[in-house]
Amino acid sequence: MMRLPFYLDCDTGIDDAMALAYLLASERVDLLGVGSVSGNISAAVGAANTLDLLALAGRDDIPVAVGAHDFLAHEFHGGATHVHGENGIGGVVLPHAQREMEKESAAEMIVRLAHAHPGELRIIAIGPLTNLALALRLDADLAALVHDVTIMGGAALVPGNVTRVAEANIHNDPEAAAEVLAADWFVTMVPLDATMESTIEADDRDVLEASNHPVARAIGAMLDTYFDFYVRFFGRRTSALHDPLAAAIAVGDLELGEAPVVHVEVDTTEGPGRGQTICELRYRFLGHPEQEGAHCRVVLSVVEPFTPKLMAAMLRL
């Protein structure tokens, strides 16, 4: 199977592990590089825990390159330690890479592997979209080298999860996704909506943790963290996928339900809607009619459930 050229743009905290492990584990992804940028923790500790990770996995040969530390509108705010951990991943601790972080930020790597492989090369951000943003000033012609971009954020018909309209990582860097929204590509954004519905429970992580894999291992001690933050919306031991979850979308492995193709815009005010995803869904009864224009394909559901896929490729790396 021929692989195809990948980057992933990423604030690697507890779930981008996973979408991380995802990925290395499938066929189909030629992963060329990695970005880090600030979310669930720093830019900087979050390349340092990619970088961690691609070693204990055996792919220290994936070039890692440091993001943006700030947003485009606003400072970095330190995070969600509560969340992930104070590390990002939970409090484990990894053996340290060798390798060291590319010299080009993630914004010029983007730019570099989408003159590398112009039309070819798909992007896979799962936090903050601010490297994207940064990516598209470097260079106009940027939407044009790139085959397709999968974000994981937003929430189109569900409540957000840090204000009651407003998702994590839009509503860190409302600006920047509106400059990637807006940009002429096409892009799959996987929000809440889809993201709550996929859940890892307490039989996986066990199944993780008596694994031969230290990958696998390290992921199933992680996710006692998330586990613990996670009770107060599930009532049990038990984390959403998010961002595995549009890994996988983006890989094509997974057969979508309901995923019109829409117009979105993002609130980039100060008020109480900023951050959030305003996609135009008041035709969903009709069938989803096409809008003209439209290039954002919104994920609302999927088929089939996607945790035994993920805990296959988590396992077999």
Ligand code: RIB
Given for the second form:
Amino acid sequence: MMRLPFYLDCDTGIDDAMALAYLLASERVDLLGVGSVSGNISAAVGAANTLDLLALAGRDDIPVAVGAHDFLAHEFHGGATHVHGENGIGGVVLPHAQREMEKESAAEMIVRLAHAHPGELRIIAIGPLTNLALALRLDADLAALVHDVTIMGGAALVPGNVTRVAEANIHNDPEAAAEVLAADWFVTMVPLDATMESTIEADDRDVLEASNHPVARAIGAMLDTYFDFYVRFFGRRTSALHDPLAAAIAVGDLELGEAPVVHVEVDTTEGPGRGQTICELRYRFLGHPEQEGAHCRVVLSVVEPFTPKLMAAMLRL
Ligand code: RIB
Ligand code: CA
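Provide the structure of the form predicted together with ligand RIB, given the form predicted on its own shown above.
Every chain and every other molecule in the complex is listed next, the one we just looked at coming first.
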């Protein structure tokens, strides 16, 4: 099978770690680089977690660049350690990778890879969109060079997870999200509408912990912390699969359910709507699903269960 060129932008993060594992296991993916951004934890810690996970997977060949520490209009203030643990990966201590980060920034890496693979590079962004916005500012031709962008972020018809209306990745840097959605490239947005419907359960975690593979075992251990957080949402020890679902959709591994291509606007005001992704979904009442000039596909649902695919990927690493 021909491998396609991908760049991953992440804030590693427990579900980011699962997304990374999913991509590493895929025969369709040539992961050319990974950039970190502040979000769940600082960009520096996220990059270190990524480097260590890649080492554990025997993939020291994949370059890692540190990305933006602060957001476009606000400083980073410590992240979501109450969700992902103090070190971002549920307190799991990984063996330290024996190599350095790249000298270039994540934004520079995006621009470099897009020029090296014109029309071919697929970008997956599963943290705040700061690096992508900075890359667009670095190179006016970037959008035209990129094949497409898949983001985990937003909430279309469901509540937010950090405010009543905003999802964490978009809420962390709404200005960046607005720039990324305004750029002239095709974006697939995977919001909470879809990701809260895919969960990984306690018996899946047991299987991971019993695995022979160190990455699967480490993810199994991390999930204990993620379950601690999600128990209040679901009433059982489980967690949503935000980032790996977006990764699988980017690779084309899942049949999409309702996934209209529509106009999406991000609220960048300082009011209660800050970070909301306002999606033009009135076609549901009015008909006319086509919207002229729209280039954002909003994935409201997927058809098939995703967890078995994710489990199989993590176990075959
Ligand atoms: O809202 C969920 C998203 O925020 C995921 O990407 C998670 O890793 C955090 O970044
Ligand atoms: Ca993330």
